[in-house]
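As structure tokens, one chain now follows by itself in the form predicted in complex with its partner chain.
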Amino acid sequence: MKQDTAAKTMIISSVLFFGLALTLGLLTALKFIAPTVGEIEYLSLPRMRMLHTNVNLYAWLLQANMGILFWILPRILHTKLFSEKLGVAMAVLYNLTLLGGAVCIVLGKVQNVEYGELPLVIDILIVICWVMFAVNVFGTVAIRKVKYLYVSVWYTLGAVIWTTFVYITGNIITALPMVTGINQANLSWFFVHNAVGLIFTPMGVAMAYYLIPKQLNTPIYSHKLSMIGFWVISFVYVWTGAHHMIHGPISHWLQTVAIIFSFSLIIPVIAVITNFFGTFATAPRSTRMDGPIPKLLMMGTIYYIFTCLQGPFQAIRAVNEITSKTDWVVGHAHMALFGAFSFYAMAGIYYIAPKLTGRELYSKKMGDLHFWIMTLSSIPFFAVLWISGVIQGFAWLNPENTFVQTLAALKHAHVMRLVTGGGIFAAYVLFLYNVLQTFFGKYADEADAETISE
């Protein structure tokens, strides 16, 4: 089988799914303004929301990350992918599974775990896909032609191992008959939090550790910082799940543990960020703003800092009282998964797509335009969610306000969210066009060459 077929399949289908996920996001945002739009069961707001998060997480981001790593790992390890056939089989099974999962969500056959709504059968199929992915990752590392494992490889190995446990705990253990109530809640937040922290963070960081130095043509700033970042994050991230239940009906000590560890997260994050910025700072000037890739990587890193500083801040009990359960949290989650890690994934796709086809990116200019529109819409998009969260949080403190009055105060914010979301979607269309052209399109100079030879 042709080399890199698996990477190519996964990258292309993830890009298409990204469009579906964004469309669902817009529809959900629209329903916040006009709840009577699409009033049928299969299009109801909660189902659209579940579909939006699941398609984003698994069909777009995770799939894009796996595809990109299928390409990156063999390059770092100076070898081929362990088994291209296994990779392609996994890609096909994974996409079919997710399509089945999407149908289940629309029909309301769901579990009650946020991010883990897909029913048990689908969960099991995803686990099978994940094992196939793991075999390929471990296999590729085992047949490597280099001695030392590069940072990106540590993070990928970590992600594969941690995710297995995190995913099974959240999706399968929570479904066991004796797991009820608060015990189940604790496990589902262990999953929700670590889905972001131990799946998407290490995979995103693994990609960035490869892409930043490669694209900027400079070595990574500090090996010591890489080590601190990795080993500290593998220890501290997993402890923080209970910070989703601060002030809630769960043991006070467990909340405190989660808060303390949320703060310790600053250590690995600053190590990673310093390393990335150090690399940017020492890179040749000409490479730093050359086309969309370094820009996306830089902006992703900036979003990564902000998300990771917000995390500990929100975990402070007094702050949590205001921000928790409001739109603020929605803004925070978007900045992590869309801001930081989707920006990294898009950078990776811009980097790899031309390599897969053996030619330049279709249009750097269009890539830049995509970057700017997406960045300039996402900043107000996040900000409006935080602002409306704070408005709502303070409005709830005053018992004079009825709940519906506190809701009326958010009308403008909800409109702004839809409008800025529309900007993000417009930028996505440019991204999609650029990537599809790179894979399948005809280039102006190629067309010329053909006419000349005729």
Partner chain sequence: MKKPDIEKSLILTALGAFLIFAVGAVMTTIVPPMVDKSFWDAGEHDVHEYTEQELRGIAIYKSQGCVYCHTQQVRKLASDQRRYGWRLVEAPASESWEYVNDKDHFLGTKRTGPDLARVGGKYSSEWHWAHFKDPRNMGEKFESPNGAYQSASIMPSFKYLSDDEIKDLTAYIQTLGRNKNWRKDADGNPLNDYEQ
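I've shown you the form predicted in complex with its partner chain. Could you give me the structure of the form predicted alone?
What follows is just the one chain, with no partners and no other molecules.
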């Protein structure tokens, strides 16, 4: 089988699913303004929100990460992917599983666990796919032709191990009949927070540690600093999920532990951003912002900083009393998964697509335009969610406020959310066209060559 077929399959599939995820997000935002739009059972707001979340997490971002890492790991380790056939089989099974999961959500055949809504049979199939991915990752590391492991490999190995117990805990154990009440809530938020911290963070950072030095043609700023960041995040992140239940019916000591470890996350964040910005600072000026790839990597890093500073800030009890369960948390989650790690994934796809096709990116100018529209749309998108979250939080604390009054106060935010979401979708269309043209389209010089030959 042709080399990199698995990577190509997963990258193209993820890009298409990205469009579905954004479409569902727009529909969800529209329903906050006009609730009667699509007023049928299958397009109800709860189902669309569940579908939007799961397609974003698994069909777009996780699949894009796996496809990119299938390409990156063999290059770092100076070898081929352990099994291209296994990778392709996993990609096919994974996409069929996700399509089945999407149908189940639309039909309302879900588990009653937040963020663990996919039916048990779908969860089991995803676990099987993950085992296949793990075999390929560990197998590729085992047949490597270099002695030492670059930090991207460490983060990838960590993600494989952490994702296994995080996903099983959040999607299978939480649905067991004996796991109820506070115990279920604890495990559920362990999963939700660590889905970001121990799945998408290590995979996103692994990609960035490869892409930034390669794109800038500059060595990473500090290898020692990169390993400090890895080992600290592997120890402290797992304990932070309970900060989503501060002021809830869980033990006070558990809340305090979560707060302390939330602030401890500043240590690995400093290590990561120092390395990334240090590499940008030492790179030649001509390459720092040349084209969409370094721009996306830089903006993803900026969003990563804000995301990781927000986490400890909203873990403070006085702040959490206002922001918890509001639109603030929605904005925070979007900035992590869309702002930081989706920007890294888009940069990775722009970098790898030309390598897979053996030609230049279809249009660097279109890539730049995609970046600017998406960035200028995402900034107010996140900001309006934070602002509306604070308004919402203070309104909830006022016993004289009714639900309708609170909703009316957020109308401007809901409109802004839809408008800026439309800008993000427009930017995605440019991204989609650019990527598909790079893979399948004819360039002007190729068309000219065909005309001459005729």
